[in-house]
Amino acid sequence: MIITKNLSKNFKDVKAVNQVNLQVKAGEVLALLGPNGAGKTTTVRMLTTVLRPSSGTAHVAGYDVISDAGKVRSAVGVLTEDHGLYDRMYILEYLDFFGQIYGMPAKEREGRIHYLLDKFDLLDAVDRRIGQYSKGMRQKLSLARSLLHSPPVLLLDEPTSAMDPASARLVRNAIKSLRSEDRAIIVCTHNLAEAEELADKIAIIRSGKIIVSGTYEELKQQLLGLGEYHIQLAKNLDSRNLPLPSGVAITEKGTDWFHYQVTDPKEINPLLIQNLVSAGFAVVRVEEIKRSLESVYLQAVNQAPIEEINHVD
């Protein structure tokens, strides 16, 4: 649905994006993360063919989005953080307004827009100018319109931002149940709990380029190293010698419980604990010591090398 091979932009002498390699297939969600000025703003604008790009090729949905640009537009749905609403306008004319711009006709958009009102609890503010809606009623209004021509392709640039808890769990929940309606789907996000709960891939992009790229599993086996485990024990430890089999590597001990890396959890975990109830250990748990997606954004974006782990096929 998007694939992108050495997509650049120059500004001058400034390198905005340099040389993007991006693949998100219909049902995916990548969520795109770096700091302020790495190029996320540039990148999707060049997907979206409001800016061209100096070399390397896009094709959103099928289209180029140089000799195609105008299927592309007809294609995706953005958000972007400025929403471009019309404060003076009622939310119906305005839904419809863009209804008619895609050449929806009068019936389909009528009821296109009630379905997406109803979805984003907006039919009680029909009767109040756009103008007079909260932060949060303006971003669900943006994320309807981005979705009123049911789009293949979605760019959502912080899509919960401003909202309220309530309202941002709705829109997630709304996110996730497009990826199952066959889109592919962008989200550029410094929420990185919320890129955690949507995102099948992640691509990480400092100074213009991408410096990590895979799912999260993968990222963080790179930038974090093995996994590590916790095991709780119904008794102390005292010197007794813990039967571990090869491949398990004792990090951290305490009396009646211990932390460790392994190479292949799969096969080594199971092991592990036929191993320690075969010795009279009683185990009482054992879990994945979890390792939020701030650590391997931190480590990718201070330490990362510019290397990606490669999915453009």
The other form holds:
Amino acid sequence: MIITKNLSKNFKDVKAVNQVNLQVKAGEVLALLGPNGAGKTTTVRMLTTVLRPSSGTAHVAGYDVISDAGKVRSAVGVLTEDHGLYDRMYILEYLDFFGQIYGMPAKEREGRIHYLLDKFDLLDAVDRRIGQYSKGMRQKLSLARSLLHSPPVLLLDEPTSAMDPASARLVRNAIKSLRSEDRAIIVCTHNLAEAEELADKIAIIRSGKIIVSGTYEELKQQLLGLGEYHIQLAKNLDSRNLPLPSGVAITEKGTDWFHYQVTDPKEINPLLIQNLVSAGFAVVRVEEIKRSLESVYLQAVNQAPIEEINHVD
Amino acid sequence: MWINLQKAMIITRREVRDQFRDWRIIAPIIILTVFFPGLMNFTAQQSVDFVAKYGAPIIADRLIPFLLMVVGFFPISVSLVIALESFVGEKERRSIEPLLSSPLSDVQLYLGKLMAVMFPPLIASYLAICVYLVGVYRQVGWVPDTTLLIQVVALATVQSLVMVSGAVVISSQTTSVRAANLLASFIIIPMALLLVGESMIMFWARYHVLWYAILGQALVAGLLIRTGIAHFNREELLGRELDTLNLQWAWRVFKSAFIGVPGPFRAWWRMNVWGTLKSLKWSILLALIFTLGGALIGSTQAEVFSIPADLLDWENLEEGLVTGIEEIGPIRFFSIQGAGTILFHNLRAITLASLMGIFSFGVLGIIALVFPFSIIGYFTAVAGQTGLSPWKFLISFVIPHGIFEIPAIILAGALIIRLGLILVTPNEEYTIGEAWVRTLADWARIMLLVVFPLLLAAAFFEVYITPLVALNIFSR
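Please supply the corresponding structure for the form predicted together with its partner chain (the preceding block corresponds to the form predicted alone).
And the full complex, kicking off with our chain again.
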């Protein structure tokens, strides 16, 4: 659905996006994470054909962003960084205006607008001008606009920024419900919990370069090392030796608990528990120690060599 | 085309509705549509009564049609303000990105905006004309001539189109509303001068001349719309560059374009001088057509403005001619100083023509360069009328130095055309500013390496060789 190969964008002397390779299949959600000015919005703008790539290629919904720009724009729903609303308009007029631009028949527009307003709890606000909406309502309206023509590709730039927790939850649920086998979604966000909740794959971008990408599990393994587990025992360990199978390394030990890392948890964890029980240790609880996306993100951002602004060679 | 217009109209409808919800736009339109024509009616009535006392009804006869034009113009002045804000205003309010990401093409977006800013003030203008006509008919029973009415309506329409198309070009190329407002002087000043000219035509009652004004403005509007569409750039509309004058960048671009692709001298010349000349072939052809056309028009004027034969005594032309010319002009023949004077004059003329061309899509520049060819055409025809062979005239006075000067002027004309037309030529590779700086570099390179040496040779031939050839031929 979305394929970029060595996609780059230079602004005069600065490389804003530098050889980005992405692949988002139909049915997948990719979270694009990165600090401010990393190149997330520039990448999205190239995918919406608003910015012309300096080099590399990008295909969206099967169309080339340079030679088939019009078809790409028809196939994409985009939630822009700025809401892009007209304050003097009413919500129905606004959505109808974009429905016409996307060439939707009147009947279809009417049904779709009603469905989206209902979905985003905006039906009660139809008699107010957009200028009177709160930030969260504006964000929801922008999202409704991006979904109006049921696009096969969704590009969402900060979809829950400026929203209260309840509205953010509503939008996140809406995005989850948008997952379908024939839709690809890219979500640019600073909200790591959101990325963790929504995304199948994560790409972290810094100074225009993708520094790491993969599934959440892959990133954890790659950046934080082996998974770590906690075992709680019923009694104190005293000075007894633990019957550890090979592949297990203790990282921390308490009076009645210990932490360990394991190369192949699926194989070794059952064996370890079996050994412990056979040796007379009563196991109360086994759990994986939660490693947040934040630690993955910080590790990725801090680990990559610090580069100043990329200059065009 | 129909699909383009249909889609563009979606934008137009939204924007017009938006304008009608803004009292700051509606209030002046209503005042200028209803109140102002009433004021003009009052003025017309007072003027008619006043001049009737002194037996000068001609003043009222001329004033009433003039006020008709004024009444039609005032509401369209509002369109300038709305048009200047059209693109850059949306950019500042950050509402433009969803539109740019929509499937609308550049032409649809541009035309949609253009029509939206033009329609309300233009309709207000027509309404104001109607209000004024009804009022003036009821007061003094004046009914306009149908042709005059068509001319005034057409003038209001083309004036609106020129102002709007110019303002939309500015709006789509600037990065802030403030910058757009400052650049509006480039529209307001020429329009003010044009109105003064049109007012003079109205008071002189040379109404047929108004057709030229209408035609000229329609052409300019067409060129401005073409410029706007050619350089409409979604990327620049989203850019957050500041309106700073980056002379360092401009100089870097100019220098790199001027030097071109480096290499051994012959290869460099072939690539950067000969290559540029080859790329100028259509502009050269156009300049050639203009110069020949100018010479032809000049020759036709010999019939209209003839010189008595006794003033041109070709058979007794002697060396005194040279001293005679020297007495009335600054040129000193057979001297380096004379060659310098001619060279300076030619360079000054080409520089001024280039400057005029920059601000008029090349039109005024090429007219300025064509003018001397009209004079040559005129005198060649006069020579024929007074019994001298036109060929003898040309060989004696024009060709000796003209073999250098004429190609130089045609080349300069081609460069001026290119410099003007670059603004209306679509360019995906460079921004409008960069494309223009690069063309200026081409202009400078060819001027320096080809036109200047030709003019230098022409100047020396004009002071040392041409007088000798002329004297030699005429003293036989």
